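What follows is one chain in structure tokens, specifically the form predicted on its own.
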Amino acid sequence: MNAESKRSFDVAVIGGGPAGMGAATVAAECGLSVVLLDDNPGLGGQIWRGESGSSKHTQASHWFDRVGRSSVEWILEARVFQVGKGHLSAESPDTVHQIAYSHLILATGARERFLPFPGWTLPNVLGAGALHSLIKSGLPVEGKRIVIAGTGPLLLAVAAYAREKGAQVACIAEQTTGAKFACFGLSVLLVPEELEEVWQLAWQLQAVPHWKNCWPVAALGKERLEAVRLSHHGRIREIASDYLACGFHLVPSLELAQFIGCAIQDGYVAVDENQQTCIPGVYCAGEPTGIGGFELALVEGQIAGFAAANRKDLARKLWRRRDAGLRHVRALRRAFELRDELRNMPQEDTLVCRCEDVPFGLLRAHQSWQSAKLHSRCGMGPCQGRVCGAAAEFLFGWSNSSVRPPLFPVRCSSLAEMPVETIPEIHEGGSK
């Protein structure tokens, strides 16, 4: 049986990325007892993975140092699988953590949306953010030809990092139009803190073809990726490639927020000016409230941490910075909105749910996510719809709002150690 840890804190923060680090740190600096839980082996989330210690990123260094000097208690490699009123359960490799809290801050981040096309399940076809993380973890890419495709500024950051590690970036295939991309570039000029990063990326990528109106239509190869077929201004290009990294926006991780009953508006957690959800004492910050990058996530996290500590005077001082970040988010959405042509990428036999081998043609016969799930097992595999659900939302306009416990696969022994009073009742459509 697992060892069990029972603790009580003023504030529990779920998620160790920039938003969670900011929230936990300022709450602890205000005198509260704070626990920060994350399912990764280190803090920083995806954006600052591996940045602790000798970081080149000034912001990352500052916040790693600051949280390290604070009284925040970290629990890493701990996946929260149950949240109730004032209590949560998290499973780590050898322990089940039972945490009681007075305030909860959700900073659960986001994941990549991967849109299916012929060959997308071949080895070495992966998400843009996933490639970034793998290279940071030691994947050797020196001399490898890489095509980076999809949409948004993340593609540029991944391309620059891959080149820094010796990769040959064959091209960046950006699905948006040149005009929209130019408008976004002008909007960045109004955000002074991002100018240095933009100029640095432009310098690093000056030799890399950056094609607009371009997206993948097929990944080619027998046992692994050998070439990528792209549509560029309506013409087909074929490029030899060792890796294809795709990213079609980020999708907020809403499972925990939905599970405890937070209101969802336009696909994101609805919060007030202090990042509080519709549930008193429950706050949300970062990507679940709107995809806006680490700068906005940091500000929102600090607002949530100050509000949880009842220092709303300090939270209010950050509102203007948050509002400026939100304007930048709106510019991002306008510039990189997914075009309708991308819905034509999959063919009838292209797998959409790769866990359960469900093809696009079979799903087209259904009118909802629930119907597709019942008749085809789409979304019932190990990822529980976290990959195919986001794809189906874009391809068919389906919504998946049903969240049931446990939120993630856990050991039966971990479930057995949950306090009886925290076990939720199951009702139609989710837990209550």
The other form holds:
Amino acid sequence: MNAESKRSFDVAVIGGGPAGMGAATVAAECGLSVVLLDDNPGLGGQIWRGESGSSKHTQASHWFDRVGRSSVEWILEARVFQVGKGHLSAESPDTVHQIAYSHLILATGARERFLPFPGWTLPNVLGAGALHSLIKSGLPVEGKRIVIAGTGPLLLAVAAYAREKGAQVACIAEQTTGAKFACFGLSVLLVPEELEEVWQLAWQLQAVPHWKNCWPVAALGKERLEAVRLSHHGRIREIASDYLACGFHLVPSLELAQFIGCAIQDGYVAVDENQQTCIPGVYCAGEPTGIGGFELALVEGQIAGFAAANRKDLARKLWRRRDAGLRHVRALRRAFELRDELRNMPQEDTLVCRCEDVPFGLLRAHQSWQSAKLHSRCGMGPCQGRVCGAAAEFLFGWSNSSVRPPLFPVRCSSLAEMPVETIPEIHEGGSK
Amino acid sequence: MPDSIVVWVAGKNVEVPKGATVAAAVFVAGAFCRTSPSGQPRTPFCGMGICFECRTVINGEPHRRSCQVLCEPGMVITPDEC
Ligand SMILES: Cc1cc2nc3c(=O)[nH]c(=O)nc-3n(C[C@H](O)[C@H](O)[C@H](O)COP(=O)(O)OP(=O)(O)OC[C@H]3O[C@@H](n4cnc5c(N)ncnc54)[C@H](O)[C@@H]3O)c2cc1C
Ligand code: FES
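Having looked at the form predicted on its own, could you now put up the form predicted together with the partner chain?
After this comes the whole thing, all chains and molecules, with the earlier chain placed first.
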């Protein structure tokens, strides 16, 4: 049974990562009443999760401290499943929160892009970011052999962290070319603030083979992962491994923005110079407006927070830092663009939809995401296409822009408390 | 282990550090989380609450996403059937 809580705030911020923490804090410091909602047990988002009070990262401790001293009211383990003009609904383990707001700041972050290949559903094959957060949250990896595969700078961060915790990183398989990677490296070296971190990473990873033009062909094993087969410069290599951590860069989490009707441009939420979307009073900050890292997310969040508090003078002071961050967004995009060969990774019987076990061969017969969904149940499981949707977009060029409430599977009692006008006629994908 | 807690995963007693997620405990136990519709065992995949592969039964409550739940002493964790 749900308890119900009805509250009203000047600003509602969805997402407690760097963007949301920055936005909520400055808006509260300007005197507004602010609620910050996140579906995890702690603030910090993908990068600082679980670090409050113990962080080595100076920026993290600064912001945890500042949000703690501010009047921001945060609600954790609360997943926003419906948002409309001036109100939203979120579900936490025993409560459904009905929140009325004047300004809304969407800071929903990004998730990893996963691409299917034979064996990717085997136990002990997991996301690169997943391995990172699992190690952080208590998974011992000392002495374990790990292969890290996919694309993007996250692979390096995960490799370094796993090594620090005693794992043996067998290799990093990076799909991009050596030349593109080198260009990216140079662009990072031009940013003085990043220099120290880059050298540190290079130092920590000096003994780890970092193969370019390399991607997974298959994950092998009977009950669990035993080895990884990789294509490297056209040659096949097989490497024994306890874990395979894979991820093909990040894709923005756009469901809430799409649902409320924000304009999307080139796959990201379109915003003006104050991070306002096409809907007045609705702002967006961080990864949904472009994948650019936590520094940019923090700056964008603060701009949105100041703008919501009508302190455009303070927002403007941050524009230059944001524009520098946007150059990094473009460099990342160029460097880690997916190569065409990755479309050949799945075989006929490779599952694309992990929720409903729908194989690649079945999907190939369809012309669109909608048709595939209707006939094969791909994307109809509880993840609602969050994993297979991004894969299908890359594999088949299908776009998925229709979003229906509830945005996540929720308890029936929470659904019953949704405002009537937002209840869908057909309830799809809510098979919790 | 200082600051560790003990939970039950698939009938096995496992020790994890305080602050560990149930997902981490499932790996430590060498167990599985859920069985897919075609009968494949699965372990946590995205680690961030979006893929639903980590669904387990926690203290009798089904479909809990173990990557977003912290271990508590004595918790009983068994595989989810869906
Ligand atoms: C898996 C992963 C691992 C990463 N690891 C690193 C790393 O090691 N080093 C590094 O430099 N960068 C890393 N990044 C990139 C880094 O996370 C981002 O640069 C930075 O966190 C962006 O901040 P943000 O505030 O935009 O988003 P996020 O930090 O992603 O925060 C968004 C928050 O919103 C929450 N949320 C989303 N939808 C809802 C909803 N409907 N209801 C409630 N809450 C919701 C999410 O759970 C999340 O906590 C990683 C990214 C990912 C996806
Ligand atoms: S591992 Fe994906 S939801 Fe928990």
